[in-house]
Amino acid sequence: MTAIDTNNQQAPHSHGLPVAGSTGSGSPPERFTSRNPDDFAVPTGREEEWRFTPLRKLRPMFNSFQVDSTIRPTWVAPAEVTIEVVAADDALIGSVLRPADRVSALALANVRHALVVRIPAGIELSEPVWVTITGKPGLNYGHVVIDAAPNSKATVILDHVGSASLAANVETIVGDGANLTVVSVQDWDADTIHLAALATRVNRDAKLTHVVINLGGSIVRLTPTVEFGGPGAQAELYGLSFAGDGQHQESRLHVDHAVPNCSSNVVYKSALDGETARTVWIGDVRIRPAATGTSTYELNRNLLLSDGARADSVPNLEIETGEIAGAGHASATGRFDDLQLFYLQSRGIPEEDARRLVVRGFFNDILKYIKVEALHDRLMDTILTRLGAK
């Protein structure tokens, strides 16, 4: 891939890296959160958190609305797992989420029921928990909670299909010593609007692997956040977006290191195929003064397959202590590497087949983290079909 690349690496125990978004005191501002939707102004597009988003299509979702559609969850899960629909006043609802925008706060305030997935303590699931969320046209709110109890090991798939205008929140709790993989698939119909906050707490010595796959929908805007509840916690965040004409796919991540000896790794990749295809990736990582021993890195790669396609990529790293194991970020956006294509064609591979092979390899760096064969194969088939291979 021929690319424009930015790469910043903070060496262990070094000082002096400029702090993004810092105040006059040298400390970054606190991220504003509130459960009250009225604490957030209706977005105008001038706000940093909304400046890349096509707001005109989202106007109905910036105020409380009357639900006029259905969102139907169905699931297949091992017998040990408990899945139930609970009222919005359940103690788990809002236990991790701290809304950072108006839509998330409105969804929390107006949702009436939530789907709760409970993984028992000390159990290792051999099969995934597969939740299919099917939408029908119209406006709706949604809420999902995944509660992985201490020392459990599980994979949970949230598979979004159908059509909807959905404002939603997803909360994930990874208990002490637990190992949880969450795969969020947005395979919506072409007219869907999906705005969601994905909030996770990873507790002591626990590991989270979080994979986001954006394929369908008109506008998909997801805001994953991670906080650490104790030393030894690990977060691996992976993302894949494949945007075509008329699609806007936006990912805004916020990883908050506030306790010592935790690690995070972020890898997001996008391919854009169409003159009006658009992706946005914002990666914010904050290392607070108490978060000594932190190791973190974030990487974003964008592959432009068509003239007119646009990918915005903004990595931000805020470091408030020099006592870290390492931190850095990198971003690149570009077209096919002509030498790579020439190499494949020189070995008898037609140009279109060569392009598909490059894209397949580009995305396989993310899809390899999906260990559920049926889902992995389905997603790859979808990508290849869109590339004209089937």
Given for the second form:
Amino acid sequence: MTAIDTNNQQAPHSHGLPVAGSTGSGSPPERFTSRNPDDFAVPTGREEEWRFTPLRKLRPMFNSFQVDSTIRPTWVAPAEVTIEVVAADDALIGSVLRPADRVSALALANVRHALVVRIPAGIELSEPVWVTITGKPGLNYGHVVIDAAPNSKATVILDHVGSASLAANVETIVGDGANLTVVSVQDWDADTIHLAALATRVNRDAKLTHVVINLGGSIVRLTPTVEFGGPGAQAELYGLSFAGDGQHQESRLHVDHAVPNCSSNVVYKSALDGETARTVWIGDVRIRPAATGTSTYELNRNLLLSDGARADSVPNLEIETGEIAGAGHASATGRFDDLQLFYLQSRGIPEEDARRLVVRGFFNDILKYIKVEALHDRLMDTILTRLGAK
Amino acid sequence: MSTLEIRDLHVSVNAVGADASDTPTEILKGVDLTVNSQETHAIMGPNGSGKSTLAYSIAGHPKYTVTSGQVLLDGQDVLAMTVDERARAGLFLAMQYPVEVPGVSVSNFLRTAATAVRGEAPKLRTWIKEVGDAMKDLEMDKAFAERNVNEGFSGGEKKRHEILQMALLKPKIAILDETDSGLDVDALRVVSQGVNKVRETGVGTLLITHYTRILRYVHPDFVHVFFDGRIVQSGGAELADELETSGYARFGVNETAAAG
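Form predicted on its own done, so how does the form predicted together with its partner chain look?
Following is the full complex, with the preceding chain placed first.
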């Protein structure tokens, strides 16, 4: 394990504008982070990080609340894996996470227990760790830590089902040389509110494959962040959102390249089927001066299946060194691609079948990264059922 | 025995003008051509002459509007058919710029297409062998079948994939739109061999090309010079040799002007 940075109180701060002299040669301002919820004002909707989010339903989450404890985790895991509930003062808690918004800071400050999943060093798991997080109506704080020790290989699924209001943090540590896949599935019932920071650190020569699947819930707003603990690390970040009427699904990514020779690849896709369906994708990538040899690419694709649906897409790339291997991003939002339909139809495939093939392909392009067949098939079935129900 | 008849075909495209108005521009100005089974017709012409428009119009690309004329396949009105009906009737277009379809594997695509064109799903065992053999003929790696349709394909891979589909879908009439473009000499040889193998099945072929080099591998029975939206001269294979030596200028074509 690399050194754990547990005290961020003294880290450089900025409040929207760079403090004179604090960032040196024209570098962009640091993202503001703090463990103290009161360092973040209650969002008004004018803030950059909240401007796309419907705040009214979230009001109860913007201050400390009395927990209803209506969420229960259950799990199935291979024998080598240790899963335990620890007290919130455990040293692992807050070892990766640096809260960047009020809800994340409130969750960290108020949560009393955390679920810790430990993958032992040098172990390759043949079966996934499958944690099912089942909610019932009520307010909850949550905290999960996934600690993949060096040279381990594992898949961890966080499968969110049921109905709840949840403010949570998930911390993931991928140890030196480890290969970890984390799949976070939001298959909630319709009324759920789920706000969570998904903080990850990928250490030397390690590989993280991070898959976020948003299907259910009323408002699901997730903020995956990646930092690299040593050179040669690799982060593959995949996301799929399928928003219907009344659903808001927001993904705000922040990838911080601060060490040399790491790579990040982001592919997030969303499909919107319903007049009031809404998705937001923000992809921030920063390549700091020390991060020479960085390779990064971000891709966001949004497929509008109904009139009135709205997808916001904002890629941001800040490059502070010229010595990189490559950096780029692409974003496109549109309806059915007529050229794809023409191509398939020109091979004799009837229009309806061609449409199904294109949509299925659109989803499968992300679902294919889920190698756990039972989960892959369940998610595809859910999607196809929803498409068929239209 | 099949016949594709193109009679006095006029086609327009809606070009969006600088003022965002839709102005129809006529591209094909009366094309007449008959292609029978077993025949190979080469259509040659400079860039911008409308060759590809002819190919896409026959296939039913939504961008093009047929303003007058007829296209008949064995007497059936092709222009009244949807794009997929045309393919099921026996027409095939190998595209110059095949389209990427993310998340759809080549193997899934080929089987879906074959099922549609043949009217029933091919038996799995014979299908796997059929695809395997066709891929071998085109010197394609097996792993190719698991990739997404046209996604990240090189120019040569795209063209091989087009000819692979032609081999599996067994059309009555095939239109090859600039199949030779972007191919190095080895890829051109392999793709041409693939085309010739399908020609042995008796398919009528309409080969659209800018250059004569593919005609060294795929020998045409007829050559048509295409310029300004119509056929300006027709002849046998010797016409291609004339084009090779004297270019299009002999036919009153100023290539630099036409390409603009």
